[in-house]
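To begin, one chain is listed below as structure tokens, in the form predicted on its own.
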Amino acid sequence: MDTPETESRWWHGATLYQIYVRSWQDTNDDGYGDLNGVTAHLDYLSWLGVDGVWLSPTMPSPDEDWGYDVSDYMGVHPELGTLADLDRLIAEAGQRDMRVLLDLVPNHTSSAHPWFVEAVSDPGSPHREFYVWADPAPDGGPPNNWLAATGAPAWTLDEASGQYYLHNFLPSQPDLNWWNPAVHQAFDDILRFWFDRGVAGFRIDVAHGLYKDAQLRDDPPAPQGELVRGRFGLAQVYSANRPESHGVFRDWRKIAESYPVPRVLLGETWVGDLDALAAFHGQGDELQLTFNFPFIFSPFTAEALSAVVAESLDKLPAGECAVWTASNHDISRFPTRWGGGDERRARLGLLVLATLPGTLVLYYGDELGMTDVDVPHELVRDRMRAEAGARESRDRARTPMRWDPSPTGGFTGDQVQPWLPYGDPASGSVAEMQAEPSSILRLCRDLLGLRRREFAGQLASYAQRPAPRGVWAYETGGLLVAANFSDGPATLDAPPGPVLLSTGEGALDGQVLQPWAGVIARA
């Protein structure tokens, strides 16, 4: 049970699960997951072992990014529920000791947003200053060389007034201008909002990209080898990643804090340098929460991720507290990207991710050890990606959760066409892995069952431990973590002690561990 100290801080050591909405569980036979859906499954979440859920944009939006573009902050979309939908699942998931944050996009709007609306009918309007506007270059095009996600040119002429508007996204997706402090006082006025109703925070969509330079130089050329790359060749100085974004988090940090329960604020931090990545968390006085992108595009080996976890905790300000995660709704699933579709390294990336000090992010599925799916040309719903040209989209990592082995996979009714096709039924089902005790959805329990009892409301200690070449051992808390990323078996220094959990049946003998295997000991 929560003490006052420990729920001032519940996020440490807390296990949160994000829920991409619209293929979760859809109730009303529509083709697409809804809120209703996700208050369903509670129980399931409950039984799973998950402190909070973060849940993919619920606000009213046309869906040309899939609600990150967001043409009401204070609603809720229709094809999703309804507000008293969404008090109910913050309510229920209460009764079970869960949290619900929601996604905030910050960074822009929805073209369909009045503020734009009233902004292109009206140049005269306070609300056009709410945006990026600027004057041609001399030879009548863009002002600039910023580009946006998809490669073209971040700006869209308005012919009518003659100037060009910035969208670091679609052209629907207006970027907001943070110079102007009305824009300011509308999101405080947003998260008090949310925060009132009993939202517990929020994931911070684009979090390193509020405010632009306010002379629109141009993005110079990205330096080689990062692990996150600059955009399409630029790095984004200018565009994005300005230095006085800082102090709206600040401001939302204190409006988070002034809660007898205070909210958390967990930012979409997409940099590549971890100094920049810390620096969000300011003094302890900024983003609580930060998501770590070098570690999430690392290489699977023990080399390289423990590497980047020592230098993360090493730059963290003392007593914040670090989030690992590997799936998102942006990017290819962990099972793919890290494993192959491995179920054995699938297993050794939970088993890490839940024993490493912090917060704990996973994507629905990830217990189920779910893997990318290949969505025809034609069923491709993800807009972004296909004016881009990608050879794959987002959508990949977004198809229908598997409630069940049924053809439909229990996500909707039997003569239903889903929004995104289903997975193979062959990679198995949340009521199959639920009654087979070796399943990788068991471990994943017993994983965060594990971290519950050891890290609930601390900050675990960390500290690596020598090891064979492919072998990241590391104590953390009261545990002894050693786990495998070789093809071939390794003779561990000494037996790691009693082993409380392992990532199979076999994975020690003695001293020695299996390929792609791992073992929690008392340390």
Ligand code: GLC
The other form holds:
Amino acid sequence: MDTPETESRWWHGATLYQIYVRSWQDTNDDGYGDLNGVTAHLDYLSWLGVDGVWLSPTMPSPDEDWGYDVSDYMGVHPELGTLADLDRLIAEAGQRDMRVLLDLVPNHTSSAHPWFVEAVSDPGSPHREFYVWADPAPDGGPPNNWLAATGAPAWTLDEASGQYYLHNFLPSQPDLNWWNPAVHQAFDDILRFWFDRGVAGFRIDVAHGLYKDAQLRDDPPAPQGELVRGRFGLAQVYSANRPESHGVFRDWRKIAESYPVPRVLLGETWVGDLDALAAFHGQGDELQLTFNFPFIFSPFTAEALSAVVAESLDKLPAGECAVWTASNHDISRFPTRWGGGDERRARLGLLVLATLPGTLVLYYGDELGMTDVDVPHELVRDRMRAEAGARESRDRARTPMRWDPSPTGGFTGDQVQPWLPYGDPASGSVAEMQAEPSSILRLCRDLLGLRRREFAGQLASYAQRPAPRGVWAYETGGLLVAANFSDGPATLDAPPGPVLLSTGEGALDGQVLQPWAGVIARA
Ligand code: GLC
Ligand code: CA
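Having seen the form predicted on its own, the form predicted in complex with alpha-D-glucopyranose (GLC):
Below, the chain from earlier opens the complete complex, with every other chain and molecule after it.
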């Protein structure tokens, strides 16, 4: 059966929405959001205009890294629900024309995964070769200089066998050995298991990791100013970012596209240069979507953002789709990082994100302009950053969603201790903002509606237009966008055509664009 054109590349021009499940809605009063909580708010997502959700890890895990340490790739974490709950969520989302992506963690497992348990208890077992083992250096220390995400050595000694195992993250997250074909087979089966259940795709954790250098050579020092790829002064050129990983993605894309409605692979491609990013698309035969960290970490200026967007689009292979996102569960939320808590800047960020050609990925709360929440040291639940001695934990961007104006935000029961503290009720909630026509939430909904009408199923064109200093103007599809990234009013070269949408009332006065204001006009 032929797949209709609109289904065959359904992510083109689509809006995806990342739900950090534990912080979205608790339905059984244990303080943790759960899958039934996601199902309970599908109507909200449908109202907002979302085409698909990516759920943060849902698989069983000891939660040393909140699900990014998987102990069973074919199950559901009991704290989040059951497989039946997930099936129901997928079915209910489908009834609303929304798709569900899961988070897949192929770089490492939990040390509690039966594969690793066996690898340690029986070094002669086939599962030993599922992981990366090496003899000590001549001085008895770690085999090489590789560092984990905590800054500690990426190797831990297994006393019984006298060998070290590799972990690019916590010691309880042993890295898999992708040189072993049995690991490929295991993950091919995992992909099919979920695709067969109706899962629309995966966000692929640490997609730049997978293979490690076969000779385990030392990582060299990172170049000065290396923003994204450096790790505690080392460039991850041997401990990650190996070319062999591309073969895995070619295989997975074949699996993904063997389904009548193609499944989508969205990589956490944490690389610093846009050539490396584009390479994850191969010849249009690897990952269909890749997170763009140079864009995410760009300064919030017209010059910097327009440059990274132009270069990103230029380097993508023909027919491939860019991804625009600004927040996630690992970094500061964009209304804080880009916006400094100024709602005008958050609105401008949303307007631009929603009008760039490609796939938009929002993080829960982006639509409310939700900012980072200070999580006091004693309430921090993120071990990774705590062990790295970081000043701020990732928890600041993982606090409960605010559904209503009550102190709990409607996240859980009044008497329940939420797993992370609530943000300030004065920062607003879904219920309040739904009722207020000029709210940032209503702006976001209007933007997603416009986006769907203009871009659904398409890769729109993009061309930058002349604009005064501090203003970014571009034409995309049939739209002209002008965005003022400065504290002062800016006079456009010419009045834009009829304005379809703007960041707020009075954004444009004749040819004058107010500070931190943006407009979308008919080109
Ligand atoms: C990714 C995840 C992050 C996790 C790490 C290890 O970067 O987004 O949350 O800690 O991988 O799995
Ligand atoms: Ca719960």
